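Here's a solo chain for you in structure tokens, the form predicted on its own.
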Amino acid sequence: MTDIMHSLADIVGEDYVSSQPEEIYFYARDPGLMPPHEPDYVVVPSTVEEIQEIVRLANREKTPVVPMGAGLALTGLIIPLKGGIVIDMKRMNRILEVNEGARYAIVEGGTSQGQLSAYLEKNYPRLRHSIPDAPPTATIAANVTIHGQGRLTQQRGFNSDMVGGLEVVLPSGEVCKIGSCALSFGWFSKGPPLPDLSGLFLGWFGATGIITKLAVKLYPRKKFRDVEIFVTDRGELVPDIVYEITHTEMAEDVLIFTQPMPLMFRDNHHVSFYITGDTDEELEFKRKLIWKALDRFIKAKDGGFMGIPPAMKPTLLEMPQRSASRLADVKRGGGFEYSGPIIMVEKYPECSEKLKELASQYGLAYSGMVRVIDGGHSMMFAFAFAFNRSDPDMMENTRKALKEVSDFVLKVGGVYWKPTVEEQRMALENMDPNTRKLMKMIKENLDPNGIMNPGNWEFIS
């Protein structure tokens, strides 16, 4: 162990490697429910070459490596389940290039969402990227690695669909470029018309390589942005309402929430849609088209628009929307976790009923938070529960509720979004056997020593 410590210090410098208890404590956990697991070392590299040397050292010593962004995923994806070396990417946070004409930015693997957002606002005010509803410290690379979703997901798909290219340090220590950048000076495509190899890394939670650079697609930033909320007390109608809104192709983002507090929200389902435009006329045109599409629900007295007080609108228009994380302190204990299956929009009624059933059964504060994905092809339904970290019974009840969510998701045809280790195991056990065989082949060929974030997408013979 002492030899590894000295070797890491030789690579990054003594100031950027630690095995001290106070730092090991911090890197052993995330904000979710998974029990902590301590790493042996924490290292903070500043270059691709340093990451290469760390990975080669880990291979020689058969020591696990866990790449880390901001550690905000909640589901244990950066907890070092088998010890080893946590690689904190925070020093590799440069914005390397913005191509305004081709609308993409190239950033290093530790660049945060807030950093890019602020940079674009200052230097390229007509451009924006898809921002998740996570704290601004969340990193872009980690978000796409878990197929993150953000403020353009309804129109464009997952944030990982908006990647324009990758640079990855493989488990062997070699550097590989993925997409058009492997052949061209432009980072405009992660695959097509070449074979799309990005799937070897996106969704794998750092178990197949470490993203050191990536291109993220940028989109027009409109001058005006507004939000409307359509409310119904009939959950079974929500899929039809979403279908009508997305059919207009006028909404930038479509969210749904259902929760018991404040009392004005109880037993209702709120469908929020966001519209953007460069003129008031454009905004009004889009608004009227969506109003017209929802007119039949109003006439049938099955729903209507909620008036939004002027003081409330800035909160709803925040990017990221901080109100989404306020559930974390409802119980004054700083605890919050959710299971976020990706599922067809038509399953919304079953999901919302299951959420209320579990909250009642286990006595939990809850919220159902939904983002529509890719024009309504699917949705992310977050079964979100708040708990007090000083109350072990409440934490255990939350674990039980989330376990039931995991079982429920497969029964109703959903797939796990950023799955926990247990959900990964369930997914592997239930998927097509030849798909599982193919995934195992990929993992074993890329990482024959099994050093990359072991425990995640682990194939047990």
Contents of the next structure:
Amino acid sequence: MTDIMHSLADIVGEDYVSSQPEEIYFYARDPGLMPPHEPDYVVVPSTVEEIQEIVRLANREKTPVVPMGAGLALTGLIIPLKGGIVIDMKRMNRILEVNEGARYAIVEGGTSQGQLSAYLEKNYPRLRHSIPDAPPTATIAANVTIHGQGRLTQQRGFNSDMVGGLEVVLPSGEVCKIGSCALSFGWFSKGPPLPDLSGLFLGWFGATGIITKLAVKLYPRKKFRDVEIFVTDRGELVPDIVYEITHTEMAEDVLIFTQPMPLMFRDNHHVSFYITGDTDEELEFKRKLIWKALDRFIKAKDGGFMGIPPAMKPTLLEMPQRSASRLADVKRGGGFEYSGPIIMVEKYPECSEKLKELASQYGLAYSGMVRVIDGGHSMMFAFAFAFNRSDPDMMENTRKALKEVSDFVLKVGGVYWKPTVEEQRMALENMDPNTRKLMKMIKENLDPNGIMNPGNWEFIS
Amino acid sequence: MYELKFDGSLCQTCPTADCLVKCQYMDLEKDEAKKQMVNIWEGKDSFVFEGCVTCYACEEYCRRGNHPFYLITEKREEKGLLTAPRAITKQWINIGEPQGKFKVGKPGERVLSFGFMPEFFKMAKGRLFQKAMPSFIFGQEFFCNVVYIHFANTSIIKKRLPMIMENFRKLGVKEVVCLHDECYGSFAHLAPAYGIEVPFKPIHYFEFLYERLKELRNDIKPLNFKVAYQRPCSSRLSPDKHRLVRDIMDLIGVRLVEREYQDENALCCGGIYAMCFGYDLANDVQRRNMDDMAKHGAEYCVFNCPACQGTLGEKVAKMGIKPIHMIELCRMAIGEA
Ligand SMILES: Cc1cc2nc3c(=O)[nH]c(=O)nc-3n(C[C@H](O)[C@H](O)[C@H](O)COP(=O)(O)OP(=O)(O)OC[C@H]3O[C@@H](n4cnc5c(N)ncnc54)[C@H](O)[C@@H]3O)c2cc1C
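So the form predicted on its own is up there; where is the form predicted in complex with its partner chain?
Let's see the whole complex now, leading with the same chain.
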């Protein structure tokens, strides 16, 4: 055993550390397109103190540490680009507190989306959180770290906007509280009225610290939930349609999809919206307002509501929705990756055209999936491609298509979401130089030895 | 190449012009109605193109064997007057596209047609279907395509229906029991109206159920329910089979409530209206229809068409009226459901 291996075993116990090839193989990769890179060690801590010890050790040894949730971000963010220690957060999965009155839950940094939603459903049936459509093993901390979006994003913004406070192990090994919890026993705000320091960690992919606890804001869970799908054959009308729907302020979630398969979806754009209510009257009231808001498109024959077959409803209403996971395997061989820039809704027509163009150019199976963010201030447009992992040509074509997406995004004013290392580099190169300087200052001050998820948000001066 | 058989002189001499006079969505006196129908036949403009909501009822109202609704549909298509938003029409055309995903059981001379409604897989079982199954067909390859008249698109029907007939011909079946009312309407009514040859004898599933129930008469325990019947648009294409609703109900001891919106005066489920025309029309028709069911004390709403059930089922259930398909009701009567 190496010294580091010994030290790690001392910290977490021998059963929870490994440098065996089978584990190293597994932790070297994610389900996306990035080439794998092996870590030297994998460790699975269960307490904050253990994480502190691991980070201190890494600092002493100048060895990288990469925190990992479920590894589902798909863009290589947990691939240990420079080796070192992967910290698998899965054992830190306790739900520590639910404050029903103030509507928040405090969970540990490895708690999964599925765990929290199941817990709430059982114990607090009137509360819910913003569930992303990622598989339920995806972790809450990682999701806010990458500014994920979920089922309440149309109403409440990014999932990271719905954080009520953080506990972070800094690269120095110190533990730090962020938000109201720094001063109060209440975890009700991640920043205001204090300076909002959560920005030092959210969006940094673990490159500035490891989140060991966080408060997730909870929202009313209504008794009934329903979905409607408005269909148009004119992509250029989609921004208007979204504008009308969001103007009513009646929709919980607004999603858009365009894809050629199954055949019933070919050549159309589908704006689906979800409504909720505690009574039928509430639900019907919301439905009516939105339907009426779209009346002019129906009258002009530019769009209409599709009759959703009863068999399709449960699939559409499930949380997370599995349709994206299904797309992931249309080509068999389980390869799936999307580039999901955050971009203004007015750019929908250009994005959907580009997606089709790339799919036809590279012969790829595709889907365009959109989540409207925060009442329509922006959207996440996923340029999603499925590929067969055992087909190197198809993988290469997907890489090329995604590279073209990266270039396109900047041209149309988009901002990368959970960018690959290459996209991070492009973002840094193209951003305001003083912003870049500020980011660099933050990173170097927090992580002078550059041990935290190195390769990500790396500043080449 | 397939042309609608329509005799305009019948309209010119029509004593009633019932096709439009009886229309539930437009208010026309006899003379005006006649004038509009003749206008349509002559290819002129008519406000009927605007007012017609595609309920199919005029096909039933016309007692002179003409095809007022098909004519309206043809002329709308010729003039490029859309009933539905383009995207919805496109979607439906895609839905009906044969994709090689059909299912064929063990077809005998008599075959059950499920159209392409998967609901029938769950329904076609038990003693009612003991002799008939597994002789069935399912899928777009056997889809009657009649729905496209809602979308003013007969050209797709003329293109696809002959191919569908060819698929039946290849199976060598002699009789097709249509579990979906639409299919029967298409094979027994629409195809002949266009001169499309049907290589088998279409049988309405009501006839099948009625005959089978008579065979199982000793097993029937009268249900004693008060029910409302939701008549589908396609039933207007085979009004001669509509009487079987009462015959079947009598046989299984179910009482049909005498309500306003039944028989000739039936209202559509609203599914197509919602898609084509938006909230107000669909909501108004559904509300009146369901209130009428409730007012007359219906305990069950009996559906003939699974699509109507998909549209209205949950809504009637919320009013305390249990939704049930005719087949399930009959199975219940012999103690199966
Ligand atoms: C089918 C499918 C659907 C998806 N749908 C959505 C969706 O609707 N919305 C959405 O937002 N995302 C979606 N995703 C993307 C992704 O899966 C989610 O965002 C998910 O929440 C990521 O969580 P994870 O635990 O897998 O993160 P990981 O991939 O494990 O980690 C992501 C990043 O967070 C860092 N990190 C992990 N834990 C910590 C911690 N405790 N402290 C600091 N940094 C940490 C990692 O180092 C890495 O940089 C989808 C993915 C798939 C495969």
